[in-house]
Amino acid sequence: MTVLVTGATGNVGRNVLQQLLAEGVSVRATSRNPASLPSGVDGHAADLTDPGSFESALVGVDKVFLFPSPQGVHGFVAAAKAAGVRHVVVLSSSSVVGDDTSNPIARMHVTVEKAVEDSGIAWTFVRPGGFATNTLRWAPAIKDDGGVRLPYAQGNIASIHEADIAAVAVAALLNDGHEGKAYKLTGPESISQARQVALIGEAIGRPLWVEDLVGEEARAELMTWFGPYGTPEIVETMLGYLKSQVGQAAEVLTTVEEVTGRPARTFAEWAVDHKADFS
């Protein structure tokens, strides 16, 4: 069996690739920058917005880990089906759960899920909530200023370690019984953003300050975070979510343990794993 990992240099894709290699699986990997792939990996330059770029990468592939890219997804799944791919595991998002058509993140992932489902190829959807890696955007301020300004810092979230997202995807790729399943994932605990900063401080061995932003200050900070990708729609969606989580426990699920047989990693563990990014 050969598994194709798309987006193999991303936070989740890189972990999927490493975990498959550790299992001795025949792996092929694609990236827009294949030079950054681990040495010895069968790497191909390909871009999901250009399905034709996958022509050689799909030859002989049985299963695919698919990074979500709505632009070009219909052409990609058509090429995958023509190449004989039997199963696609999609990195999706928990935002698709429910009927909130106003959420631009949900719309993007629904487009990808529907294209794969309509293709007739067996599928599994991996739907994580907030990624712990989202906090990497705080790294410059933590390193330079010793703290961070946060929109609604007391908002609670259950961030998930990217290695746990990958572990669920790998379980679905390597084991029977996951076809037609959609796995909503969270981390194992509900903690505030301010507590996350404190845990990063513990990991790097120094206390960090937090400035709690609300209202227009919070909106302006989010626009800075998203940069050129910060459309008003995306900023308002995130702003509303963070505000709603103040004083509200985040949903915590045990799906990671149910699928993989091991508990999800805590944010404290993630902070230790990434302390070099904040030091």
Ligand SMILES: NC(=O)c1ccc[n+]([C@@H]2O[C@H](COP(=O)([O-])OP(=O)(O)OC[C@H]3O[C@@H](n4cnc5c(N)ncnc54)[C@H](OP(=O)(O)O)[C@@H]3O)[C@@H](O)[C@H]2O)c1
Second form
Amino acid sequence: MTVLVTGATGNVGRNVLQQLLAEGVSVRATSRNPASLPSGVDGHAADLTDPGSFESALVGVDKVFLFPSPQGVHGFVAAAKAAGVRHVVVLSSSSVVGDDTSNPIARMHVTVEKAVEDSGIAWTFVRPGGFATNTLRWAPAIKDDGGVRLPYAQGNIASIHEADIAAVAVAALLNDGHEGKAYKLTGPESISQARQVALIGEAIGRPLWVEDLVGEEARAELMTWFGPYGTPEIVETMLGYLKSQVGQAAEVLTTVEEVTGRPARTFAEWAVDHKADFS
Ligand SMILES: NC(=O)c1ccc[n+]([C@@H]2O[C@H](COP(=O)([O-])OP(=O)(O)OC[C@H]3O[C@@H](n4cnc5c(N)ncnc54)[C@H](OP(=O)(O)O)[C@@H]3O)[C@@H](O)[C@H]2O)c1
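Cool, the form predicted alone is there; where's the form predicted in complex with the ligand?
Complete assembly follows, chain above in first position.
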């Protein structure tokens, strides 16, 4: 069996690739710029917005880990089907759960899920909530200033380790019984963003300060976090979410353990795994 990992240089895709290699699976890996793939990996340059670029990468592929790009997804699944792909495991988002059509992130993921579902190829949707890697945005401030300014620092979240998202995807790729399933995932604990900063401080052996931002200051900070992707719609969605989480426990699910057989990694473990990013 050969598995194609798209987005193979990304936070999740890189872990999917490593975990499949550790299982001895034949893998092919794509991204637009695959230069940073591990040596020895069968890597191809291919752009999901240009499905024709996958012609050689799809030859002989049985299963696909799909990074979500709404642009080009219909062409990609048609090419995958023509190449004989039997199962597509989609990196999606918990934002699709519910009927919030005002959420632009949810709309984008629904487009991808629906295209895969409509293709007739067997599918599994992996729907994580907030990634722990989102806190990597704080690295420059932590390194340069010893602390971070945070929109609604007391807002609670249950961030998930990218290796756990990948482990669920790999379980779905390698084992029977995951076809037609959608897995909503969270990390194993609800903690505040301020507590996450403290745990990063413990991992790197330095106490860190936090400035709690609200209102317009919080909005402005989020716009700088999102940079060119920070449309007003996305910033307002995130701002509203963080504000609503102050004094509110984040939802914690046990899906990672149910699917993989091992508990989800804590944020403290994530911080230790990433201490070089903050040092
Ligand atoms: N961050 C969160 O809290 C969160 C929560 C739920 C869901 N999500 C979803 O998860 C995804 C982000 O995952 P991630 O953090 O693993 O991503 P990432 O680290 O940004 O990596 C993206 C990967 O996809 C490749 N890629 C990007 N655009 C591509 C294109 N047009 N064609 C081919 N390859 C492309 C990139 O490589 P190249 O640049 O070389 O192409 C890279 O390998 C997003 O769709 C997001 O909505 C995120």
